[in-house]
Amino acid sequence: MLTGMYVAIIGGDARQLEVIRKLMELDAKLSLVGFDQLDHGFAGVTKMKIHEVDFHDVDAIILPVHGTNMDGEIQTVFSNEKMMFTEELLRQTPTHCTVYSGITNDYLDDVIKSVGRKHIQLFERDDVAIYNSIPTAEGTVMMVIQHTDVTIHGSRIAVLGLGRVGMTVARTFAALGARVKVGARRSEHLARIAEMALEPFHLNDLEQHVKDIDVCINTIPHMVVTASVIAKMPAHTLIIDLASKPGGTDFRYAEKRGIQALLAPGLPGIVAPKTAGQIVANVLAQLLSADLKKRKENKK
């Protein structure tokens, strides 16, 4: 149980209803910041502006998935509120006060790291990145059915990337009758890919691999889909980036050729947001009630 801890959920997509509705079960008080327009009934939840908010008492601040924008923006989907997150917010905090984000960019960290607070990435964690694995490869699955002209079945699929995100890919297109390769650097990420059915290939070897391919999915987050990859795919190609923003992919020269490429980042909150925010919801529930036990055991 969370009796006792205030936590703070500020703005965010239908994924935070889950954990609302999660951290509500437990007990903890919550005040929902930048949720003006949700019509949701949360009985014994408070819905407040963020300068009505009192941060001296806030154990715990949840912020979206994507945490801020660059300027510290944060962003949500249930009200037209401009809402700030500054140092001057988080200083206002107790010392032991931590940050929750599904990931984080540089004007975030600076902001928590110059007031010493502690932040936890969630989608950083394996076991939330692999859950989240499962609806990313469906959404998937349902971009290549709605962007190309031909079955899965027998389509030649270039993953690139063996992580979290691309294993789970790979294996769903190959489960049903692509003929999928993938691209990845490390020798055992080779040997996985070769153990699964799959035919390994080396990055470097990029460009002579997308010659023949009519999707190319990309789960690398750093430039690797450049314009001299995308010169040598058929036209027809399809490009779909899961990437984080911006991406891994020459967007500019693939518009240039006539090459369909997309980036589709978020996509569990696209088409699974109940059991995306599900996934968040257990694992905040997990910390939250680690780090209340823990400051109840330092109190004795």
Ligand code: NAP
Contents of the next structure:
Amino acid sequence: MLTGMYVAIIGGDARQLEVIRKLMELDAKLSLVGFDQLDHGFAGVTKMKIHEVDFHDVDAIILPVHGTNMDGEIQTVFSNEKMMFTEELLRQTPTHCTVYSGITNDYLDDVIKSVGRKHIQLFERDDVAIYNSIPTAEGTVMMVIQHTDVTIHGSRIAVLGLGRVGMTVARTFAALGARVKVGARRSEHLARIAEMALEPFHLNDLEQHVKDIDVCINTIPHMVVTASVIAKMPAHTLIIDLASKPGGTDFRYAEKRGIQALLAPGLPGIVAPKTAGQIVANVLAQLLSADLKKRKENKK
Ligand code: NAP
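Return one more block: the form predicted in complex with the named molecule, after the form predicted alone shown previously.
Following is the full complex, with the preceding chain placed first.
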């Protein structure tokens, strides 16, 4: 339970509704900032403007999955209120106050570091990344169906990268009957790909391996699908780039060659906002409970 814990949830999208629901269930004291247009009746939860929050009592601040933008603005889909995350705001919090976001940026890092608060990036955690890979793979299936005129079953698909997303994507397409090959650079990854009964290839040989594919799914957040790789692909190839912006594809060259290449960020929040919210909510509940327990023990 989170009885006695005061949490400010500032901004976000539909995923935060699951966080609110979960933390309410656990009896946390919640202030919602940037939710004034939310119709949902969360009984006992206070909606506030950012200047109305007394940050001196706040044990945890939960920012949107994207944190802030590069100017420090906290975005919300539930309000037109302009909200800024500033050093001045954070300095009001007690020293034990922890800031949670999905990812970070230089602005957020600088503010939190200069005030000396703890910052937890939920999407850096393996468990969150692995759970999130499930709606990501489902969203990728959706995109492939939408942008091809053949079945996934029997299609030749190259997945680039065997990280948390790559592994789930490769497995999912193989389960649908696609002929999946996976490109990686580490020998243990190549061994794992073979163990999964998929076709492994070294990324050094990428150009050779794209000559016969129908779909290329990139999960590597570096430029790997270069112009020379795209030049070797059949003209009908669909490229879906899942890597974080700006992706790992030469989109300019793909367009020039007439190859359809799509950057597909944020699929979990698009195809399964409720599940994506529950993933974040469950981990947050664990982390906040552990934090509360630790502080109670330290007080003894
Ligand atoms: P990850 O577990 O770190 O996997 C990244 C993979 O890329 C690893 O196989 C890694 O191989 C490889 N890699 C990294 N740099 C490389 C390089 N320079 N050359 C060759 N291979 C390289 O990350 P993840 O959790 O799978 O996420 C992958 C990407 O998808 C991230 O950018 C993430 O933000 C994004 N993502 C997108 C969505 C979406 O909806 N589109 C959802 C979730 C995540 P090594 O081990 O050899 O380094």
